[in-house]
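Given next, in structure tokens, is a single chain: the form predicted alone.
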Amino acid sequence: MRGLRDKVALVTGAASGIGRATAIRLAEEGALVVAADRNLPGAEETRGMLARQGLALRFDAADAAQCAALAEAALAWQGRIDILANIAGIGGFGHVTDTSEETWRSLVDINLGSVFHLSKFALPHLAAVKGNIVNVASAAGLVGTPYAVAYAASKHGVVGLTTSIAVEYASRGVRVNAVCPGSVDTPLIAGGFSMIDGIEEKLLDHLRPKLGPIATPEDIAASIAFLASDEARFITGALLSVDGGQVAG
């Protein structure tokens, strides 16, 4: 893809799943990747898989100060940040009334808070090079999702944050987009709804992809790489569904 060669990409959640696949894909396209995760051994393993030079860093996505420190460390590595891929996230499934305060806070802080804090700290540097942000929202951020109230709320927040920053920073040349995956074969959804007692199965019918089996992390990584590249130079504020037709009907 055009425009990724030698770009510095900060990828969070890079120890596994979509984050790892994205780090690998961006490196294959010529980017220099900072692989960040709270699981440092996993991030270092990802770094070892990269086709080009990379850096592995540990950070806690729920901690604003650590998000700021991560952005500064990524900037110091090569003197610039061109791409921020906000992929770090956790899942959470259960009845609304069974959702604890701890679960609610963790999901909001990690899935939404980290996207806000990292974007806030990276934006001045992205504006300096006319870089871009790609967030990972979710199909659950576009439609109502039963038995996932905290997760869905956090991802709806990512959608609003994405479009709002896209409008605010368009005149400064910074593009901000989000991919909205449906079901993806990652550790995040392992178990999922099958672990919940007393669910109404018919409420889950609209969550199933129409196009074959569930996606792979590489499917989502390809979409992130496209949005981060110059191929998408006129795309900002977009919410790209990569869900096999899940939210289409």
Ligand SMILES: NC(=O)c1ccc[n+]([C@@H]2O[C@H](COP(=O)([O-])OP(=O)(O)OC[C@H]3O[C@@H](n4cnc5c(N)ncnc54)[C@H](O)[C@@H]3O)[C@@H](O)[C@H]2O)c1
Given for the second form:
Amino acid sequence: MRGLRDKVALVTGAASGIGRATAIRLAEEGALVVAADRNLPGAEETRGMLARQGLALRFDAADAAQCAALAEAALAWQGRIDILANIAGIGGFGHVTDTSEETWRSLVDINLGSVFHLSKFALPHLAAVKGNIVNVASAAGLVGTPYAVAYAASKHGVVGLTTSIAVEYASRGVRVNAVCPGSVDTPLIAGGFSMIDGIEEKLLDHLRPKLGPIATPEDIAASIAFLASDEARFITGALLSVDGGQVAG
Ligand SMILES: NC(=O)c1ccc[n+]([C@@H]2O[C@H](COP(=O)([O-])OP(=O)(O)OC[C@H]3O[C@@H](n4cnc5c(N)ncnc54)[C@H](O)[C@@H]3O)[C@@H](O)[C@H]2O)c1
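Next up, the form predicted in complex with the ligand. The previous block was the form predicted alone.
Up next: the whole complex, starting with the chain shown before.
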């Protein structure tokens, strides 16, 4: 993909799943990757898998000050940030009335708050190099998703944040896009809806991908790399479904 060579990419959630696959793919395309996660050993393991020089950093996405410190540390590494891939996130499934305040708070803080904080701190540096942001939202950010009220609300928030910053920063040459995966084979969905008692199975029918059972993390990483590259130079504010046709109908 054009335009990724020697670009500095800050990838959150890089210790596992989609974040790890994205760090690996971006490095294969020639980028220099900062692999950030609250799981530092996992991020360091990812760094060891990269085709190019990389840096592993620990941060807690739920903490605004740690998001600011991460952006500063990533900037200090090579003196620039070209790509911010906001991938860190957690899952959370259950009936609305069983969703605790703590679950609500951590889903919103981690899945949505971190995308706001990291974008806010990285945007001046991205504008300096006409860089871009790729957020990982979800099919649950586009359509109603039963038994996932806090998760779906956080991902709808990521969608609104993506399109809003895309419009605000277009004249400064910063592109902002989101990938919206359906089900992806990672630890985040282990157990999933099967762990919840008393669900109406038919309400889940619209969540099944038409193309096959499940995507791989590499399927999502390929779309993130595309949106981050110059191949997507005229794409901003896009919500790219990578869900095997799940939300198409
Ligand atoms: N797996 C799916 O089916 C699916 C579908 C749609 C969207 N997504 C989204 O993809 C993203 C990546 O998820 P995944 O499926 O690769 O899951 P994963 O569990 O494999 O990876 C998530 C990573 O985020 C990190 N993380 C979690 N909380 C953090 C925090 N507070 N601070 C820093 N790092 C933190 C974890 O340590 C982990 O390395 C998430 O935003 C998720 O919502 C996943």
